[in-house]
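Just one chain follows, in the form predicted on its own, and it is written as structure tokens.
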Amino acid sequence: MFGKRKSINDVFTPRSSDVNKNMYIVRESLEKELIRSIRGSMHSFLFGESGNGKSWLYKRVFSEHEIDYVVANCASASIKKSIVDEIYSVCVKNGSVQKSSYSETKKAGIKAVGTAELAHQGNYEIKQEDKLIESFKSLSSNTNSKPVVIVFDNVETIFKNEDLMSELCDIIILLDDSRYSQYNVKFLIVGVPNQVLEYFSSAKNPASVGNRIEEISRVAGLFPGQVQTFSEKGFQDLLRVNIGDTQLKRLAQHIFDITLGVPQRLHEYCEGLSYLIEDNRWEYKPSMLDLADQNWLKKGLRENYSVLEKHLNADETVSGRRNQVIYALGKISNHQVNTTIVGEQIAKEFPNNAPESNSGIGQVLSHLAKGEKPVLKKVAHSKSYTLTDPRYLMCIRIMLHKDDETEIVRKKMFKLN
């Protein structure tokens, strides 16, 4: 193959707060509906479990439009104990003085007695501006008036803190106010759990604060199409790995189940099978994925796999049900699961050893939802229940499979210390 090999560090880059844009996937739908939502006349949010990409979407959507942005951290904004600090931390330039106070030194007129001259000094306060004012006044200068963003980045590290989270409402209001207004600045708020949303609109009157933000389509994975994009970008075209198309196919929808398309894990997991090709003079051999497989989850699955193990029956039997069960969740792709969807997924995946009825699947559910640290949580209102943490089903995937003339569920024997 021809062309220069890239550093496998340059390629996959798991952690990277920079938009890597060799490696970036475009997202047309979400990147359309991110855009037409700041030029609108609404704040913005921005929601999706982490490692899904958030980030690198709005800094690659404001650097296409040009957008101007700064973005306050709200796990600073955390231990500032103040939304507005954070703000100002991130407009006003570090280092600029701002003073507070100023003395005067006065002589004493013509009627002073003796010919000594007296003089006297008064201390005299700067009245301060609003540092919201302020923070938006520097921010203005900076982008020649240009409209501009805040992004809240990290909002659910302050989702249980009441006083914060009724600061940010505050803010929100502030906005439509002509003092804050005419500085033409707009919020991107971005984080985990989509109850903000929820929040917002309850926590204060809900025409005030819930009705100023427009919420964006969740970021999920990435399509196993996607991911195939990007398993030919990184190993085809940048690392040169001479993989056929056919391998190709398989690599790359290996990668997605084990990683579920999350853009942080596929970097993960793609730059530990490339270090695993390097060492074998950069020859890929499908044999390897076992290997990645143990390697990743070694890497960052080793609690979840701990905690499963817990839960898998001690003896590998045709009619262990628990293991059928979890077995099964790692199948399913659906959010939500309860007692006939986990069915289900067993009769076809244990045509052979299926139970005719779906008594005991509830319990092992209920069981698995259960200690210190549940697999699952119940949705409430419902019969249904939702992993706790993606992971679990990463983890699953890789660490059980199937034989499949006997229909026994075994666990992969990694050795994890």
Ligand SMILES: Nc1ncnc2c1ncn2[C@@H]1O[C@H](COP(=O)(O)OP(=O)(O)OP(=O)(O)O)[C@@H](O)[C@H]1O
Contents of the next structure:
Amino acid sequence: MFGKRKSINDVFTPRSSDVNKNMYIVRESLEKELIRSIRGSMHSFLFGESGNGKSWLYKRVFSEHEIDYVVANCASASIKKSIVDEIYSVCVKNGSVQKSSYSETKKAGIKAVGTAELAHQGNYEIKQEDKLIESFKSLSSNTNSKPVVIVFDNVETIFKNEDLMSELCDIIILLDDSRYSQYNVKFLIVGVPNQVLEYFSSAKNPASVGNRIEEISRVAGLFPGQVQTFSEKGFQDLLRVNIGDTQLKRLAQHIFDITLGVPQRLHEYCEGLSYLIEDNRWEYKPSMLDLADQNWLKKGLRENYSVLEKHLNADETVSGRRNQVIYALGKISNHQVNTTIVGEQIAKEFPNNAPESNSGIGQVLSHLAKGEKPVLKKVAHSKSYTLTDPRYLMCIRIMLHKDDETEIVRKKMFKLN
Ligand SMILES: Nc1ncnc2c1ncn2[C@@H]1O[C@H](COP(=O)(O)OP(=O)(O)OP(=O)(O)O)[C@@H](O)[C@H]1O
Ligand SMILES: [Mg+2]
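Now show the form predicted together with the ligand, given that the preceding structure was the form predicted on its own.
Every chain and every other molecule in the complex is listed next, the one we just looked at coming first.
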């Protein structure tokens, strides 16, 4: 532990779009898969839940391998009502509205693009196809004809927009045409929904689009070992917190349990905890975790908390079956649950108070799947359920506590106002 202590905001950066080299956790297999796909002959598709690190992943990989790229934002395409217009914006224009894309361009090492190409634009409307060529030409001249990637980030914002998705398909097909392919442009599509590839495969020209796109494995949360490395880097190395290895290990386990390893959540939680540690003259105490949990819950899980609260029984009796079910849900890491799985978990957690049969469990599960804000949703054609939002799992893990002796499940009282 040498050097000066860094500032908390330089260490934990929950929403930073720039990759923080000091805190980046290497994801070897995903990184390898991505670079191989980018260098391969197909376009690539990167997906995973929001906050899991898709954007950091491609930025890191592109910078490591010196791949030039520009980021077209699908949300902007949605506003412009045209993908080509968004591509044109990030490749050719550099007006003030395009600052963020422009800075992405600079970051990727491409020279700033001139405006000469725009000189005649006011005189007549360039046809969309010409606009696309114009965009690629401009990109290519700035990268000395090196291959270049156009990233379509946040594809979830246009996924339900038939016109834009269909335009995207058309462009992907056009890219095979030698008039376009000569520019060495490749697409990386990035977004939350995992049905995108399915969409491309069933889109109007199935053989064409689906076959041109390769899917990278899902970007999920970090593993416990990676969360441990993250905590070491952040607390011990950069913030120079006085915390021994054993305590750090326990802390990392706690952080993993409640954040599920979601990188954005890790940063949020650790940022909050760091302030508590700073207020205690940089001395860490395990007793700080309760307050850290509560602060974090207030920031991002308030709504989930109040929904769950309504589902929990008011009385804290052992027979509070509903509480047992919800507590058990918090202990299960399976993606899907059903009456049997929950029953087994209850038997394990409540050996002295588990009921003889699974009766009642199904009722609780189905109740959790009802209402305006359901916690669970039914999996089609099966008796299983999944959580509607992983934040419910984070929340259950923070708010419910089981007394090991009496096996009573209690809700931790948090004041959310
Ligand atoms: N490999 C990583 N190591 C450490 N922190 C990471 C890593 N990847 C992401 N993060 C953290 O998580 C945050 C969210 O990551 P990122 O923006 O890449 O997620 P995303 O999957 O693109 O989310 P969205 O779908 O909302 O765009 C980052 O701002 C950063 O703080
Ligand atoms: Mg992103």
